[in-house]
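One chain comes next, on its own, written as structure tokens: the form predicted on its own.
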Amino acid sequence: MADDIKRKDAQMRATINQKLVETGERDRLKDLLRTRLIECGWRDQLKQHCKEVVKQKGLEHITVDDLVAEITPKGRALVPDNVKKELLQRIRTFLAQQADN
């Protein structure tokens, strides 16, 4: 039963993503997210964190994959709640509009 729920959830996510891509809404949401993250200083904070990680580990001892694995949790944690809420609301509005069509 848990596998059925996971499969249906994955199918629903794929369908939503497909609609977002087809309508161009995914790109608009990505642009909005990029703008909001720059405005709130997230990008600068993460850039500074990257520099610190590279300095600690040494440039010759770290790969891009290592750096991504190291900064991803902090990057996610630093996204302000208001930015998450705004994106979630935009997605909900989009889905409601799609349901009406």
Contents of the next structure:
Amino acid sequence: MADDIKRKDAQMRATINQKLVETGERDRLKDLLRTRLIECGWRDQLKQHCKEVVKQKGLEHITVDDLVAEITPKGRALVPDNVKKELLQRIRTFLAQQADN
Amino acid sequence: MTSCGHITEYKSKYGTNQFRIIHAYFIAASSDNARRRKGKSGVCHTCRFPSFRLHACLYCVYFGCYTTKHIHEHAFSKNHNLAADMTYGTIFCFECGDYVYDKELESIAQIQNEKAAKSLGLKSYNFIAWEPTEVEVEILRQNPKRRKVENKSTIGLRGLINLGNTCFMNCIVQSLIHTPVLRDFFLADKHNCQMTSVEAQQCLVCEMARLFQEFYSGNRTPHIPYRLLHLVWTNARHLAGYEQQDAHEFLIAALDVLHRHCKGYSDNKCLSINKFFTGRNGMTSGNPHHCNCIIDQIFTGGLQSDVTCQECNNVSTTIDPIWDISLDLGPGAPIPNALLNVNNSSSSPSSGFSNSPGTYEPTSLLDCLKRFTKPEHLGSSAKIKCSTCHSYQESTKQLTMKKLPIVACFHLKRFEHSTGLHKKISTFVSFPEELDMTPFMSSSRNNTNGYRNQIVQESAKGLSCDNKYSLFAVVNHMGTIECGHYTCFIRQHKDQWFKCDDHLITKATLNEVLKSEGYLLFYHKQILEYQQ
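Here we have the form predicted on its own; I need the corresponding form predicted together with its partner chain.
Everything in the complex follows now, all chains and molecules, and the chain you saw is the first one.
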């Protein structure tokens, strides 16, 4: 039973993902997120943080994966709530529109 | 960053075509067709799920998740050492164990990304991170002293000596100095004075540039703005002398002079904004304010006026550039119910309306704006000739915002001269820290936003931050119409408030600001558009 729900859930995710890609909405959302994160200084903050990590570990001893693992918690925590909220609402609107059609 | 040997080897054997195709169809996807294909087949070939870090093998048709290491399994079992990240287009080399960079492949990706961004009308590709030019690098090298602006630093705060009833000027200067985009313009040294060196002595924009230098010099003693005052006297003669003046009048005069003195170098850029202010009927509004100078870029908004003929319902529309919005206080006609609903957005408190059918007095900035944008019946004494039915008819006029300025300046008309008796209206008018202008936009007049679904409509309303503003300066007037004193509150950093009373600067709280008797309210747009 639980497996069934899990399977359906995964299927739903796949369908939604497909819709998001097909309509270009995924790129639009990404664009919106990018703009908002640039505007609020998130990009600059993370860039600074990356520089510090690279300096600390040395350019020769760090891979992109290391860097990603290092900055991800901070990156997630620094996304302002209103940006998350706006994105969520955009996704809701998109889904409602899709259901409407 | 140098390209790794494995890529060089790969390119000499297979060329760049495989990457180009994968990038065009499954990464950038610049056409509807490509996007459909990407949506359908963008799944891991091992687990069949669309993971968010899919990689595409550069040797054969295989997509695999990175996080579950399906792509790694493929790479090692088939000995295919390169794969492209399907979100960002970067190349992973399994032999080097890291992402690698290749100029040639990057430039292919760049071209295709731009094409895709254009096809969807995306904006963020217009963003270019700041890189210093050679000249700037040289200036930085010659001036090695750095000053880090921290949250508690008070740089930028400086009092202004009162030179004899010049508080009306001081409070406007403080507001302008703390206008973020104006500050960025002047501190980046963007004013290129086109006047001759003799004339430049008279240039108010140059004086502003000097003022910014004074404010940000780190000097803590109050500044004496005698040069500025002299320039104001010579450029706006009606403000000359030691009498008390109206701060709003000074603001408009200052903007006008600044705008005129900017003109020298902005003439060639005038076209773009002119195009915008060409009304719907193809006629220009004939206002001289169309230019692209820093003052117009920051302060100019577009006010749309729709006059509807009562006879044939023809609407004639004009759009005028405005620098500020003057709002009536005191009793006025009640707002029709229909309009109340339009503006009933989630954030606006519906207080402040007396229910009596006669008159009401606005008690909040939102009330004032609702009154400002409500349809107004032009009575029989103001008949206008309708361009469609060619007769003189009564009509309805409605004002809305067509284009929002970066800085919105609201002028609460506390000084009443119209009724014969001159008096000051000291009613408390509340104003928010954050203001959403969406309900007052021309596009909100037809409230459906193009969506049929009620839920979609509702969520679309509070959705966008595009029309949101933050308060950053408030000018207050104490006293009576004949005699009084101006002070102002200004915002530093993101949320620190200070009260400027001529030469005195004191710390203030947001609550004090919001409880004050505002006269001029300065709001800053939260989000600035990229230039296309």
